[in-house]
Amino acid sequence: MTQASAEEIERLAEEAEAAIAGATSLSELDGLRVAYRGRKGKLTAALKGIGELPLEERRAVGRAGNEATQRLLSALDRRGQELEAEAAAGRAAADQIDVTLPGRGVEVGHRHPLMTTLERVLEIFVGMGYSVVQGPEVEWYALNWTALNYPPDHPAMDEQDSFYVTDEVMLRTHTSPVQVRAMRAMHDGSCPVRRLDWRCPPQEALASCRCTPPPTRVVVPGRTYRRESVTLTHHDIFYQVECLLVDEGITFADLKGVLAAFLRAYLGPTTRVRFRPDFFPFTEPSADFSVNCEFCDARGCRFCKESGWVEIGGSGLVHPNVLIAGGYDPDRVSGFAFGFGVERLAQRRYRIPHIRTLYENDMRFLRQF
């Protein structure tokens, strides 16, 4: 090994300095003092013989080594201090706002196609006078069907056409078992009417009646399930609305008034309205409604499957056993209800083709609404 002398070891602390003061980061300033004072550094290699050299002369090359590194570590600490400075102005200076540059744009979201839809729909039916309501998705099986006064045979109810979470609860496949709850709802508290249980018999609700509910007149929005395969106008899941009036002298005159008068209010006045004799367990008389093809103006095309006319919904006056579920007097009082897919009524709007591309969410799509 070299013995190193006071010399040698000024010469390296000057070559140290200088390296130092031209670092230009942080890591570049950790590699200078690994390279000088690590295990294996210069000035360390340099020191480690001062132990063999005479007494005099490891006296001044002790002290110069000690002086060489402090002067090594000053060096190192202001050095480091002006590079985190430097950096600390750095990001400083990349956060300031440049007020001569342009704004940047904001992209404003809007409503989908399938919401601003339904708010319109209901918008119309407030301004009738009607009450929003909503109910649960997963639905008892009672209300789903037997409150609905649905048989035990029904094909409906089969498992292939939907979905059931147990043998008592399902996803709802329509709306309509809003309208027992709204009848019930509209029972005095102290009506034993309010605490029935859903499952309970539907004449039991009549029979434990012991107030007189006002009138019924609501309208219910909500998504529904079906198992049912994908075509250009039905989807297995889809937003439904519901309407339900209940009062005394309700006739099929004031059904088709009432359901007439929306259409024409939402899709144009001189929209045509055809209805057609139907069968629906909750309703007795039933009929469903068409409205004439956008697309072809009635003269058969694809979409309206040649027919010329779009199926909307169903309706019908509510079956006696239906008002007896919500705690009616079918001899004193009677209703009607239609109900109807939101989704026709946009792809009718906006001349939309196939009902998939409403649940796409394709942006250049969307962009249009």
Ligand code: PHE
The other form holds:
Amino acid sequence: MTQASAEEIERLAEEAEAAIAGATSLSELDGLRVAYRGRKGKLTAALKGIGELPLEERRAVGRAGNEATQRLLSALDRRGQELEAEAAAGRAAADQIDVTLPGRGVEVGHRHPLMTTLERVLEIFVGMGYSVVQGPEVEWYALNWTALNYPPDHPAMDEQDSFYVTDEVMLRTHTSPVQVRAMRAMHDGSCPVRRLDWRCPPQEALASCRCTPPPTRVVVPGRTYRRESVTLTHHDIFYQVECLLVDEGITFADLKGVLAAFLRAYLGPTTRVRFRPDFFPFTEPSADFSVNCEFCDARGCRFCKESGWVEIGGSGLVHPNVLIAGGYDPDRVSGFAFGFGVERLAQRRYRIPHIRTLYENDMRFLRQF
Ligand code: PHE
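Taking the form predicted on its own as the starting point, write out the structure of the form predicted in complex with the named molecule.
Below: every chain and molecule of the assembly, starting with the one above.
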């Protein structure tokens, strides 16, 4: 192989410079370095025979070789720096925060419609002078039934199929047992009624009373339980609110007035209220109460069972035996009581056709409230 001339070497340098300037990545650049300056590179090969040249030529070719090597190295260096800078700029751009991107919101919780209903209901009663009290969900059989004037084995007890814990203890089927608890709580701390066993016969309460209890005026929110199949309007766990007023000279007119005032305060002033005779062992006389159905404008639909009326709860004048169980003398005082399902009221107010949606925790439903 003949030694390359100075011109050939210079051409090689130009060719290399052009290729290096056009390199688009650091790895391509490294490839070019090897292709020209590596052990088997083009420039390396072109300079191999220099030693055999006569002195005169050796100088010129040697100089050309040095120059070519310098140009190659500085071209590699320059392009290398440019590519590094481009890569760094790209990384910086990728790291940049795009302030126009929508943020990841933190969802703030809010009250369940059932709790909102309960809160508003209690507020109305508190506004009418009632105190809010509560009782246990796991209740004595004696208070859920016996103290409320249910005779032993009365068929009414089958009407409310129940969950029993033991023979004596059960999940309460209504908030009415709290009527008796609230009445007894009105007695003096020193009155034996306060320390009576809940299982003692109701009559013993009055017989052992050593005080004249002040009026009872309470509203009782709470969870209640019944073995029931779930329908549009029934659920086996549900909330009730009980209202009890015991004082001298309370009549059915007081009951109707308070109940209608409450229903109109909660559902709106144009709400129509209907009372119908009913039966409960713990009230006499008794009446159920309904309001006009809003789903169908009282024309009749599935929700109101085609009647135009939605039954909200039961009511009546407190039975003398229940007053006795509470330690009150039925010859001196009288009272009214009513109780209703909170779900039913919420359904009527917010037009929720199916009670189950109140318990399913479906956010698409809950977000609407
Ligand atoms: N406890 C009755 C029920 O759950 C409702 C009621 C309460 C009726 C108070 C009369 C008086 O059905």
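Keep in mind that what you see is a predicted model, and the values were worked out from it rather than measured. Residue numbers count along the first chain shown, from 1.
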Check: A142, L317 assigned to the same rigid part between these two forms: yes
